[in-house]
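Listed next as structure tokens is one chain, alone, in the form predicted alone.
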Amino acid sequence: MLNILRHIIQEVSSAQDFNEALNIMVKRIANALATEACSIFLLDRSHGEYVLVATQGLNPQAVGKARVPINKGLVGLVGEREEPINIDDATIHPRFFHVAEVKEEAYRAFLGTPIIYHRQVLGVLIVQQQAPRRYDEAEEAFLITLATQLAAIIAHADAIGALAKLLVSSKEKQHELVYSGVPGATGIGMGTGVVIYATLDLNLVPDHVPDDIEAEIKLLDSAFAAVREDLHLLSERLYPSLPPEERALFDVYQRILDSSDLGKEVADRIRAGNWAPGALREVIQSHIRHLESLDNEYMRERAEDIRDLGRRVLSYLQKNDRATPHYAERTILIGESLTPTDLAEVPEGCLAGIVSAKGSGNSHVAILARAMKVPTAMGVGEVPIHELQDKEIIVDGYYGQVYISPSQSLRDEFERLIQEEQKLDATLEEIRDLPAVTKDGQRIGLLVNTGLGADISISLAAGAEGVGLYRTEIPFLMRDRFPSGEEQRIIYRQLLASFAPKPVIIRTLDVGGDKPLPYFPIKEDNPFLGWRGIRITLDHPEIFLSQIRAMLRASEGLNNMRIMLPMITDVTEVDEALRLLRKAYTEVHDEGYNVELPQLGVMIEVPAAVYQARALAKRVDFLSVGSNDLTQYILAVDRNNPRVANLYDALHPAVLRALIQVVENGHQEGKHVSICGEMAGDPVAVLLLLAMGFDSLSMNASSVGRVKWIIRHFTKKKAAKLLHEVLSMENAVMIRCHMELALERANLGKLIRAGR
């Protein structure tokens, strides 16, 4: 049963599309388990329905118009119980569902078991006999395995929109697609899809009508020339120190190349319309596919030579001015792993929204696109990215969604969002130079995070205190080599002066985990428990020295840094960075530099500094609770991984906890207590922390003015009540819908998406 589960996983996963994948699962489990029939039937949310969408024995004609209401028959049991259900005769269960066109009288035994994927059902999966019978343990076993596996190539499925397509019938209108990944930046970007891919790697480069069919194919035939005549060179040089096996690869690419076969193919896929590297894509992915399914070791490792041909033929296809991209007016940019030049490339009021497959929130994209104000999804891993080139695109950066080719009707929507903003931001200009202030009296202070100097002059103009987190990562990140010093000490000099006398905390150099240096390898199977912030700085005090001695040269005639120490655990570690810091301030002072000595802070980001947080605050002047990651390790929740999204929420009932017993303990020792991250700009979460009595809140630019909105327009003592409510609340999703509710009942529900 093993061997025959790994071929048809293996044929599956070789199948050209979505319902290919489906049509060859029902065949190879009927034939596995000799039975005579084997359906898929897929839940269809919207209407409420199972649809038949493949089957082996019953009625093909019925594919995609039999339906079973989600309460009915034997197929919605199952779904209700969500566990196999294996009977003799199904025609004399109570629940037995007559559906004319599927023409199953015939059949009596019967077995169906749950498709289900991160809880939810997806469909079910059955197996049916004419003879009446059961199942046995052996089949039942091999059913739910398949079903497992069925469950996750479905979920991929309706994540690149094959599933909608496939549910919806051909009377009713086209579903647009819609892809989910993290927020990056908040705004709605509608344009046009501009696709940026990286060289030589075939999977990225994106499908582009021809302008003209026959040029493209001239281009084809003449990349293939100038590979076949490397590969002469290369075997003309290599041939005599080369062994037998080394020299049979060269034969064999020269015949691959020779033959007619591959060059047609691409050639035709050119002619069907798509532009030679597209054509170029499809066809060697489609060999790829067929000899990685196959049982041959020999062949399966064919598939990289075929990989290794089709780079070198893209990379002269390549050679020519078409791998510029052509922006459209609004580019919706997109790419698999964009960079920051990407984005500094595109004309001048040209970007309209940017899609990236890989990163997160807090990437060097995500950040510069929050200084650009243009909205952002990052980690949309399952759009296909070479199928939007040239495609309308509605970015989404509050919910971090991305819908290709929408409808009119959403269009329409979004725009209506769009006019809400922008009579929204105009309210919000009004109090902007305004402290938030309850209106019972009670002030806190907003700050900003910022890590780039395009984020100053926008962090000044939205009417921020002052800067609660500078992420000095951002200039290491962005270069090849470390910074040297006096490069430091300009960016954190300007940083300085440009909110002096406002104060500016300034976060010790946090890399590792999601932030590698490229010039400063770090491997590690787990790099979020590993070597990161402070951790990697105390064992390389040269650099800690070194960054500390820029930030207090910077600050001479200033006097409005603090320093802030990431990623600690340990009282230990804050008191050899104490020691460190009055040795590069004594060195500093002893060069003739007039500064003073600053305020040094922790950063509450770990459950260890939670219940050491009076301990901690006895050492230092502040405390910063860091809420993103302190949600992520209180839950142990990877909040950049899809798979476990709907489990990270700051509103946790443990977070809030944790909250509260850092503000509490910090207040003991009678220090500052603030919170930074995306809690501190969300509008559903602000009125909690305000009630926790958090000092100030650090948040994004674009964020200032709407939580300064909520806080004048509540009082503290609602406030508390309201935390006072939440606190006796068991779970993230009721304590969220509590305080939205809150929020509509002051007129304030605007606010709850702006603020996402």
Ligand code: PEP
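Note that the structure is predicted; figures quoted are calculated from it, not measured. Superpose the two forms; the largest set of C-alphas matching within 1.5 Å is the rigid core. Residue numbers count along the first chain shown, from 1. Compared with the form predicted in complex with phosphoenolpyruvate:
The Cα position of Tyr50 differs by 2 Å or more between these two forms after fitting on the rigid core. In the core-superposed comparison between these two forms, the C-alpha atom of Asp308 has shifted by at least 2 angstroms. After superposition on the rigid core, the Cα of Val121 moves by 2 Å or more between these two forms.
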Given for the second form:
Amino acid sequence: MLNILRHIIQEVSSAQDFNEALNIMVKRIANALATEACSIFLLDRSHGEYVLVATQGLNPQAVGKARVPINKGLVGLVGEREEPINIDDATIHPRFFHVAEVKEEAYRAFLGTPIIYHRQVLGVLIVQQQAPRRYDEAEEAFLITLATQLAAIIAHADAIGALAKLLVSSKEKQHELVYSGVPGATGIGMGTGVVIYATLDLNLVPDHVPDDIEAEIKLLDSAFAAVREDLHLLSERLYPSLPPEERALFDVYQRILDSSDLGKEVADRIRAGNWAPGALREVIQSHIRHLESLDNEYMRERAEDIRDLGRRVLSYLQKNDRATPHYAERTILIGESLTPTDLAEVPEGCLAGIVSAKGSGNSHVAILARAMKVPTAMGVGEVPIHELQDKEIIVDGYYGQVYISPSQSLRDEFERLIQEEQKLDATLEEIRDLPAVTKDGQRIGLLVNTGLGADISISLAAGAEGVGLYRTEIPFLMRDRFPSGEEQRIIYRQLLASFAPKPVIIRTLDVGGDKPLPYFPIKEDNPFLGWRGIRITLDHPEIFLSQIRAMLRASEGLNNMRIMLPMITDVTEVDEALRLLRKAYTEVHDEGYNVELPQLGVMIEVPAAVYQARALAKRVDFLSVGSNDLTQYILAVDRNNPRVANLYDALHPAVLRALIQVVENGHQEGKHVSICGEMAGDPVAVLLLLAMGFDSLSMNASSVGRVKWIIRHFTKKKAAKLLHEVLSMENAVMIRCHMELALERANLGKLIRAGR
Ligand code: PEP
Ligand code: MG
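Same protein, the form predicted in complex with phosphoenolpyruvate this time rather than the form predicted alone?
In what comes next, the whole complex appears, and the chain from above leads the way.
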């Protein structure tokens, strides 16, 4: 079997295109298993249906046409259960679903296995045979293995657009109903769209069906009248002193407003079913588009006049507090660039999801959303914001995807996922207070990452053993100036006191890169390779010292604080930071504070630090790997760029080897080594990190339960075997598949899926 497997994989890898690869796959599998039919169904998420994309043995005419609803048939059942289904007579199974065009009536024996990539079901691979029989275990294992290989091929096809082409060509083009961004906060949110737009930004005004058309038209008339009056007063007051060209501008404005056309056009759009601000946006934008397309400088400039007028009218339309959104019971908050205040304004208990056209998983809003456990998709650039008011929306925060007006079957599918998550959470609660220890006695510390006051209670409730990373930049980002020493002391004190006597690692300010402070602007071509983290704070010792002093004062009487330095690339940075720490310590001590000198650690998040881990470990008390940045710098992949997101994988063999080196070097110096990037909370990576010998893992509060569950269900011996196996693999996709399969085999598959 192994040989056949190798041959199939080789042949499939050399296929000309995706279609050919699928066809080779079904033919070779049917031959290898001496079975009459083999077919691949791929999931078309936007329609909630499986599409037959390749077959040997079913009706070839049905390829690209036959569709099975996601919750129907045995194919749907395999996808739902996310595990193989092996039955000797499919035709008498209660879930048998007859799709006339595939002509499968003659087949009785059925074996189907899900095709899963990154914990997402992509499709179903099935084999069938006329005579009733049960496929044996070896055949089942063979099919599962091929399905994991197929998953990687499909994922690649998806990344290059071949998958969408294949699925869309089989149905009219409607795939714009799904929009992709990047994950902001995990979970699935279902609810009604509420669009937040910056007042006075006409472009962002959403569409909205008005309750009373005549009332909207009245409102519009009075807004036009008010602007006319304003312009009249302005021109009267200013006319004598106005230079002629400005005077001409007022004349133009007046003329545009007085021409009944503009008002009439807007009124027509209101009658066609949009509220006044939306109708105004439609009309103004169409005029602007027209003027800007003209080959005449003067006319092109008139576009600005129209834009300005639009803004003026809009400001009157918004005067009667209609800019305040009407929140739905289950609000999906949508905006171009949402702010933390937008989130805070939603009444308690009503925020079901967040969609932001701009931003990344590291944006403020995403961090806040994670703390509030609200499923969030960020950077969904293409999403048609102003069409989403009052629409039914699903936010898949695991994948950063947004579904608009989803079909019933898709809703059912997501509801099933939500229920699965809730069940899982209840199970995980049972081990909340138990330690993370393997079946053969290996213990590992589980800590949380936090950055907001609001996180503290969630983190405490997660059963963590302390804080492995407190990101101090968050309170800095939330203000319009540097927080004072005393403000900082209060924040740190609250954190330390909440967790005492458990340890809390506070990281010094890590701004720059993608986290600019609004009041400390840094303009750089290459911010990720520029002035960020420790580089800024060492260049500004007054900022560094004020922060360290605040931390030291906050720790008085608690002594559970440790300090960590971000973005270290050179030992001299550590030497300098140590000098400043001692200076601050002496000052605080001299002020009368009775504090201990805290332990100091460095983050290993750039390749240079990996190669100097031992020299760094000599100088400090602990090392903590920042796998988010380390992955981005080793793989040269911007961690926030959705376009290269498929290349960003912390399971890349190069990253794994770097991690092993850091643990070894840290331990050679007898120092504690932890990891605090997202990888630490990824169920698929956990066993590898355990086997590498990390002393502790620090993650989002929501991952603690899942990670602990996995650790408690495995042995260190098995984890070591898995690490040994993946180290012989040459790419992240294979490693991920291998680890997912290991979890599936241990009946822990549900954990990865719910924690997608
Ligand atoms: C990291 O880089 O992995 C890390 C934990 O730090 P941050 O995500 O804040 O850059
Ligand atoms: Mg980092």
